[in-house]
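Below you'll find only one chain, the form predicted alone, shown as structure tokens.
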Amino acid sequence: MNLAMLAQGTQAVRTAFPTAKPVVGLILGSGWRATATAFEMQGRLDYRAIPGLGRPTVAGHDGALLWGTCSGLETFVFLGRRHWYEGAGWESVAFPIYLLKTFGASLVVLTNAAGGIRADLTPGTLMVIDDHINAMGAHLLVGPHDACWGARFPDLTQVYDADLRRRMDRAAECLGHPLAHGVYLATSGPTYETPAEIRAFRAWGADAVGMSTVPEALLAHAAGLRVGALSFIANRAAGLGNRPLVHEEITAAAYSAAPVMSRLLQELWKELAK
């Protein structure tokens, strides 16, 4: 992994934001992006201006950096995220990680859009990652070791904070809208997963699919932050629903959940001000 190109995309966002001090990360997947409204905003950066990051390939993926606050918590926010399977290489999906250790963040809280693999995960449903499979086929701490990635041999036994799982739930709790938990089963991608491999997956025990959050909370996890995750659930899994898989489909179903995720963000952050 090329460390002065993340070094040098830092120092562009330290410019650009010269007195920010996040405590907390936010990185938005698909569907998610108008949660950011939650956030009073004090600066915004397009990510084509940062290096080792640059403009995602994704639709709904917008690709800017948003400078916030919620509940008194200053917040770097991720307007969209990059992905493994876009060729740009593991620098750009590292990067929020690598900027928020930097500035001094304790935590991050991931978000996604999933498919349901668990019979009760039907779209619509929230989902607290409790764990997760690495299926990509790729680990984005293959090759030379440097420090500021903890251990060589980061330890995953609890990768996805128990206090914030807790807290996630609670929020949700003041919302009437009690969240689902499972593990989330990451592929590389960009093509959607054959029924055959839904069926292993099940076996494996694999509860909803999706493309990315894995590797950004590994990666969060061995540099010491604490790490929340949350899956929209978007549609059923290949072979379990009755029609094709096509993205646009599944971020507009996630794009109409917006009020329900803005406020279990503004609940979460009220949670962890406490």
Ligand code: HPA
The other form holds:
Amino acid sequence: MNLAMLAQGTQAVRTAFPTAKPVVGLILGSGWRATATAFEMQGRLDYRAIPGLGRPTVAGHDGALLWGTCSGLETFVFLGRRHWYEGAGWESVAFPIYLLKTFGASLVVLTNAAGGIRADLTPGTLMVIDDHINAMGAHLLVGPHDACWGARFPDLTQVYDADLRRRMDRAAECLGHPLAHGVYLATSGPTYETPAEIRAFRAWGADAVGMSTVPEALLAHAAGLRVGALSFIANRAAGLGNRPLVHEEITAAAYSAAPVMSRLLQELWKELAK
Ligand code: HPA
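Having gone through the form predicted alone, I am curious about the other one (the form predicted in complex with the ligand); can you provide its structure?
Time for the whole complex; same chain goes first.
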């Protein structure tokens, strides 16, 4: 990983937001962008102005870093995520975590859209990620060890912070919209899965499937940040629904749930502020 580039990007953010002291980070994945309205904005910086990050190439991912506040918690909101399958390298995926760590934030909330494998994970369900399976066939910590990411062999016994997961449940109770819990499996993408892969993933213990989140989660955990993650179940996984998967339909499903996602994040930030 090119740490010099990550440091250069961090400097660009410092120059743009010289008084920023975020305590929380939020990465908004597919379909979650409308939830940014939950934050009172202090600043906005286009990803193009941040070396190492660059503009997302995926429809539905805007590409701007927002500096905002919710329930008094200063937050860096990443409006749009970079993915491994975009082919821009690991720097753009790792950058948000590097930035949060450098600015002294203590926790990060990751969001995504996913396909439901378990029977109850139907479109419209919100799922707390309790654990994950890395089936990307790649790992962003491969390479020379750099102590800024923690140990050479990070422990992953509990990547997703138990207290944060409880706070997510409490936030959802306030909305009267209980959350599912489950294991998220990440593939590299960019293809969706075959029905045979979905059957195999179910046998491995996966409840939902997507193409993101796992790299950021394990990096943030290794670097000492508390990690929480939420999946919006946008579709039944391949072979479990009655038609082929289409990206535009999947993101549209997530957009339609934006009001409940925004309220959930608002309640969660209230819980985090306690
Ligand atoms: N598979 C992979 N990624 C996804 C899916 C899916 O079914 N739905 C949303 N992102």
